[in-house]
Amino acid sequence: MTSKTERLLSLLNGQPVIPVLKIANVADAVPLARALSRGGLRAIEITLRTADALEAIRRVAAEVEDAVVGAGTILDAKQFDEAAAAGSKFIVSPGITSQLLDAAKGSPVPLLPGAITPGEIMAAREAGLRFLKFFPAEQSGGIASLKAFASPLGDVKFCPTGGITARNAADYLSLPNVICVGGSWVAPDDLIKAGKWDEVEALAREASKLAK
């Protein structure tokens, strides 16, 4: 496995589910985030899909020292640098492109980028990436996909994200080429808004505890 690919993990740290986050008030960003950190979730990803998302992710960085936070959603090389300078540990990707790859190349933090096709997988392992984000996942074959893949692409793993449950979480984490899953359920938005962080984090503890 390359050293980059190394440095994810470590940075994950065999947590079973990354929270995926879409922070619509910066003001949640440290309190959403220690509730996860307490329930196990350390790792979490906040996506750039909201206009506070940067400063989130600085907070996060700046605030909460046991978090790990990552930038998701990230589409070309200007957001992954600024994602990086905001204080992000992994960068997350919908996808693959040169650009991206250049980005991450030239930069410390590591990138997890999507791929769902044989075509995309191979041009990931080519760029010298072995663990990758398969999404969507349930759009896109699923845990059947995830099994075709496991022989001819053996030494891939994969994050599964989209469509992640904590009902079907658990099938994707047997699968022996996933390392992960990724889920927006351990933080819904109605807890999120209520500031009900006890139910936050007692949702994490639970997550965490899926076994791999």
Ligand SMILES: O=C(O)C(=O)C[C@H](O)[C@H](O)COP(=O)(O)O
Contents of the next structure:
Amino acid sequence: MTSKTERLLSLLNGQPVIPVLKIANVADAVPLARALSRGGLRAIEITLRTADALEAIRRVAAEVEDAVVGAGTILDAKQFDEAAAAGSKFIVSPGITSQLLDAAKGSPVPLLPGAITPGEIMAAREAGLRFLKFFPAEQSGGIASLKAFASPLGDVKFCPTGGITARNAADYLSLPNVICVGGSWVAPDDLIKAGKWDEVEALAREASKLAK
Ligand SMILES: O=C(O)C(=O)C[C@H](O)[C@H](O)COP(=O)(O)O
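Okay, that's the form predicted alone, but what's the structure of the form predicted in complex with this ligand?
Everything in the complex follows now, all chains and molecules, and the chain you saw is the first one.
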């Protein structure tokens, strides 16, 4: 374990599921983060896939004390810096580039980059990272691939994301090299749009009970 990995793991604090959020309307950010937090999912990933994402991160960081807000879909160093400046406690990327690794090296905010191949995992390892996102998980061999990594790349742990749902999350979490999973199923677009925060809270509560 390197110190950066330890810092990231301590932020996630054993949470089995990281909600991956797409916030179309910035007014939804705070009530959504509160609902997830009430349901036991304090660490959340707000993806930079909408125009309001950075403002959503700012608001959650400022207004939702219980939340540990991270930024997702970070593709380059500029976005890394903007997301960190907005108050992100951690940064998630679908992949890994040397520019991103450089940005993370110069920042106290830990990076969870995506990796799929042994070469990508080894590049992240060389940069001192021992905890990676495995994305897109289901489309990239899923559980079978993660099992195959366990022996040759045994000191690296994963947060599989992409295609994970309430149906298969427990199977991923049962793997020794999986620490948590990421997914959007706990905060579906239709519930956010309708402001059904109690239903989001119920989905979060169910997810937070999954054993790791
Ligand atoms: O934007 C990113 O950085 C991503 O990582 C993509 C998300 O992880 C997936 O969109 C979540 O996948 P689903 O749970 O299958 O919806």
